[in-house]
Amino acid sequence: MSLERFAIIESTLREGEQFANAFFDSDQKAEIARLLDAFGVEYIELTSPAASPQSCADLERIARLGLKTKILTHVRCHLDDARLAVETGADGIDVVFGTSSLLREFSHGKDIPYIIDSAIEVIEFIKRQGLEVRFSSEDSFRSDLVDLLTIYRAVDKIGVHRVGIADTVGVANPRQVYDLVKTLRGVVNCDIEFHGHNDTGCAVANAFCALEAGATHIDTSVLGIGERNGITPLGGLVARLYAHNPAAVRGRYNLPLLREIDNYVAGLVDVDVPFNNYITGFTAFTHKAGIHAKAILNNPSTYEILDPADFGLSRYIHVAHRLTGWNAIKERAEQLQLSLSDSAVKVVTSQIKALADRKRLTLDDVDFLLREYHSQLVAADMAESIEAVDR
């Protein structure tokens, strides 16, 4: 895998529009595009201008924003769609045609020679306009391998910029993705794009395996929103790539902006950011068990593969529970500027555990016990000092 050649095709404004709750007005689309551009994604993909007049107008508007990222649109493999897309000012056009036997029988009814002829006609037209062009099969992992390779060889021969593999129904596993991309890498010279749905929970792993096998482009959406369970989430892919090579990801993307992007899109589609969401979920950097807390306080890398500071976030040591350890309680006492010896902290920790066995605690409960015990010690010291003076 080469991070130097890797690119994100951010499809919140195309695939994300297919999410059940999604409706983005023109201003909201422009704001999403600006945020993604500021984050640093290499491409933003928008809905086909043939979908509706407003879709066409929105694509034209975003293409004129002057963003650094390249603007793409996703169209059927049809000259009419391609002509309309060219007129919008997009930087590139993503062409798609269903190739599985299911789609060929129950959707468009076309055979492989027809698909190849149509692809060549549309690709050559787009290339003559000086635009970037991708050809993708749809439902690739339920398509015949010989059919796929025959189509990909044909479009690669005429100079398509990249070919796409689409796990349209989320059926593929990481090994299958790796094998198909690796096989394709030995057949074509152009770039390879992977589009993976998350129906069986494999989208992030599949995307990473595609890169390992030689893919160069990965489709994502914010929070993974899209048709059904959506596709590879932007944050999930970033987390996986960060774990692989933190420095490369830090140098390429504006990581602290991820939380704002997730929250903004979540609000637009009326969902909460999941508690366990990659990076931006509220428990992503929360540590609870005593042994974890002690190690984290000594060296965060013991239980963190991602550094929250790189994402503009901070870790949280959860201390108000029966699993807490005295090291974590000592850290909390220091945050409250309470001077307590280790033995005193251990006494309070025992009190906290005993109370937590009877009810759910809050941080206020912990702070109360710490302050109360500290006050008792201070009062005892004062009484001892007065007694000493009296003697």
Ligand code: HCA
Second form
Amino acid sequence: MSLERFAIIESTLREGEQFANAFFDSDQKAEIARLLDAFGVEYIELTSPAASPQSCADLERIARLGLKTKILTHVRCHLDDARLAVETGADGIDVVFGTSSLLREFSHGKDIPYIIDSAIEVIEFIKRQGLEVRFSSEDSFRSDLVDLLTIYRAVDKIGVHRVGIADTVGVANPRQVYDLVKTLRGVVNCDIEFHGHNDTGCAVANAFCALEAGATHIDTSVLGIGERNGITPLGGLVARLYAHNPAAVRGRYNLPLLREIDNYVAGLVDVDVPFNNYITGFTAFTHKAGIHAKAILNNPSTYEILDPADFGLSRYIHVAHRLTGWNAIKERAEQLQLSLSDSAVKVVTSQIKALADRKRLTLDDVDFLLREYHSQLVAADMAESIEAVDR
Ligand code: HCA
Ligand code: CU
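Here we have the form predicted on its own; I need the corresponding form predicted in complex with the named molecule.
Every chain and every other molecule in the complex is listed next, the one we just looked at coming first.
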């Protein structure tokens, strides 16, 4: 498996541009590229220079920024597009052709021998220019397996650097991805890339299974933005890989930058970062039920597989509700520097639960009840001392 040897191809500036709300101007693209480079992704993929004059100019600009990450562009399997792409200063070119019977019949109308011939022509041309080249088949999971393997074998033989499997319509499940990548691994010697759409919520799992089966490169975009509901999100893939090997992921990527990247792109495309987003969603590190809170306070690993500190974030224990427990309330009392015995905290916890059954609480309500009970105890203590002096 290539879980220890993989590269991220970050496609916010290509697939992400196909998101309904995306319109990045040149400076915004440069800033996204700079952030992704600082995060440490191995590749950034940009829209084809054939798409528009500005797309071409932006690609040239980003290729000149001198980033550590390699710059790729994504073109149709066509010599004219490839010629334009090699002039831009990109490090590599991702070539794509639709191979499913649906696309062959209703999109480009070409047969398999034609696809192989043009793939060979374009790949050989790009290689002669000294650039990295990948060949991918759009809609791989609805393509005939024999057709697919015939094409990949042919392009591998002439030395393509990578072949790509694309789940263009998000139809594949993890086991299918595993099987196809495993089969392909036995057929080609070159690297294998996986590009997965998220129509049925499998994009992260599919990407992980692709790596387990021997894929070497995974396509992502920030927040998963792309055509329809998008592709494997960068943060989701990072979370999955971190759960597999935290030290390796910490060592490779600048994890605390993820939040800024998600927020920046969310702002540009006019969406909120979803509450349940991997790592950066606002509830990603919030613990609520009393039983969870108690264990988390004793040892965060009990209910956390991602350490928020590694991402520059902190966990939050939500105490103002009816599911709260006295351990969490005690922690809150300590934060407020109120010294209360365990039995006193238990009394206040019952008060909090009773109030929470009547209305939606805020942290202020909890703090008020804690402070009030604390002052009552202090007052009672004082009264007792005065009585003792009087006696
Ligand atoms: C599309 C193309 C693509 C290409 C993926 C790839 C897809 O927009 O339809 O080059 O591997 O999903 O098939 O994004
Ligand atoms: Cu896609």
